[in-house]
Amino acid sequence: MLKHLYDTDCVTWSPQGKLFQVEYAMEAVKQGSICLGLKSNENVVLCSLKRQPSELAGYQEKQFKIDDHMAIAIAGLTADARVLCKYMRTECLEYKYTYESHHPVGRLVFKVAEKSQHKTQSGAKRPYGVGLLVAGIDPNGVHLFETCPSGNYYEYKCQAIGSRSQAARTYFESWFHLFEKSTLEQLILHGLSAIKKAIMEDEELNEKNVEVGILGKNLKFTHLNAQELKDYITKLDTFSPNSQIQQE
């Protein structure tokens, strides 16, 4: 059987048991630029490399606020992305007016990973073709949500999804131990490390091309500007995780 018969549409399964659909948007999140977030006992941070799709072209925008004590890292399809955000913003402004709080992090995720999972469910739609990243904090602690085109979602300590995304969770593996303690600083170095570790021999790191959120207990989200990436760019060459493990 050919399999171009199985995938026009989102409830057919192939004689294997698959939903190609669903397949091809978790395709979509893969080849999309890398991202990645981890967390510490007080902060969080989000880390995305920008693609520019041509030199006449600005750099595509990775990271969207939510609401002051959360946001979400991209991979995938912008759009799909954006309809997401507008979605998570609005059950933010509702949350917030009929309970005068901040809306419940692993509450939101579920609604955007139940929204995501009836898109697999009729023939008339199409799964979201994005992967995101939401870094939060309530008073249950500080959070780092992963939600897939399928509908799964899943909390981490660190993650990263998007193109060459294993190298950067092959860094993780190796000195996750030591976020737990980690300052903001420390955090940052690390998320550049592995962002650095999975771009191509050819790329750059720079101050234009990467994008890096921080989120803490008692700081709202904010993007580093171009003059603070550029100095911790700088301090890469010179950090080293072993040195944080000799001073604890």
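Nothing here was measured: the structure is a model prediction, and the numbers come from that model. The term rigid core refers to the maximal set of C-alpha atoms that superpose within 1.5 Å between the two forms. Numbering follows the first chain given and starts at 1. Compared with the form predicted in complex with its partner chain:
- In a rigid-core overlay of the protein, Lys18 has its C-alpha displaced by at least 2 Å between the two forms.
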The other form holds:
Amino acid sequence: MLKHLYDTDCVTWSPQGKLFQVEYAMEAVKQGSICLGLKSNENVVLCSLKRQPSELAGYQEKQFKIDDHMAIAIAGLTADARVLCKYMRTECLEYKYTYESHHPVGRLVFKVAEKSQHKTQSGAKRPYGVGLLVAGIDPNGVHLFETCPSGNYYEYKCQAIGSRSQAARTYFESWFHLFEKSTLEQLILHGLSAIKKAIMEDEELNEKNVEVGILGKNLKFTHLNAQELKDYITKLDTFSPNSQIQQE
Amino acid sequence: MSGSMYDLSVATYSQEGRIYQVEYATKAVENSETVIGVKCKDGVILAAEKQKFSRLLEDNTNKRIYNIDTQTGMALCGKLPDGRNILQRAKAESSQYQDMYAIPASANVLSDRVAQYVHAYTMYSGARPFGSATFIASYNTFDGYELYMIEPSGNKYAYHACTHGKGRAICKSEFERRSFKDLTCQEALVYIAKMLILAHEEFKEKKYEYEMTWITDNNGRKHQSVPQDLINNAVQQAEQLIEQDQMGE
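Next up, can you give the form predicted in complex with its partner chain of this protein, since the form predicted on its own came first?
Up next: the whole complex, starting with the chain shown before.
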């Protein structure tokens, strides 16, 4: 098929009814390093693997606080993520000013999805090249959403996006039935176990290249600090989901 | 099927007078999940199937049917981001109409405005047609129950029953066989569930969720979700009906 005729801009449908530019933008998400999120009845945990452009550079942060009750983890073009992050923060501030309460999570994700869709319907624009995992807590409950460059969004029990994320998703499919009733500590250990499945053979998890963010009904969004990360990574050696089943 | 060089821009007619880009956009809708709208004796029902493409997805979220107003609902078929764009426009139009005229917009007027919006995107090379068909169901005191479908081309018609998506052929044949005008909404739920289940016959092993909403005499003529237990019952009974049909063959 003459793909090259139909894949140069967002305003050309292919004969099969596909938008190739949007599909290519989704590839950018797959190039980013892995980030994942999982939730229980009380908490949401975001875990990401950070990349270092060179030995002399720092690690690129992947998780950003949007408000006390909401945070995102990004995979893809960091610059595009910055735009969306700024937008979400502004919306939360305005909502708080007007209504004196936290922005409902689902509605903000809808707005982000709407914004992303507009960029897929103009000849002069390109889609955002970043996928977000949005973790948030509001009176409707505990939420984890994924947004895509296409403007689609989905609500998940747990999800992993980015490079080699299929390994993490496979881990989730085996164990997600335990997450609902898990404690915060168990949730973090599950998240780190899932990331461990997705790293390369010669890589190792350490407190420098892993980022863990936690959110709870009475817990504002915080990152685990270096010491806490070290402790959890050490606990990984003795952690097994089977032991959690035996407890219940 | 390729339109040679006449299919690259929506601002280009082919030699037979076709606009291929609009047809390709319609293809995107035809390849997506089935959505049904049906007018019954005492109301209108909108229904959509949702494939749970991952076990990790949360249940009863990722909606396809939304409220535009208390008595008007819209179902989206095709590419959901495009559908939501149309939805936001429909909400804005409905809101503006109510501000201006102090009564809710009738489905006739609302669908006309939405259709004009959708059509506008088929006229400029700097934009593309929406890859989404939308169904509008509503009730008002002058016109009663109404059901419209707006296609990516901007075409809109009022229907007794309409469908789009992968299973549209199966649904259309079922519409012709069964007179939904003689059934109440509650009675029709089973047959709607049956159509949605048959629509994804080839993907039987996958998990599906069914989203159904209605506007009926019995629920205050408001656009609301069908209670989950009624949906579950309808799906169960539909599965039994399908089994019986298959054994009969």
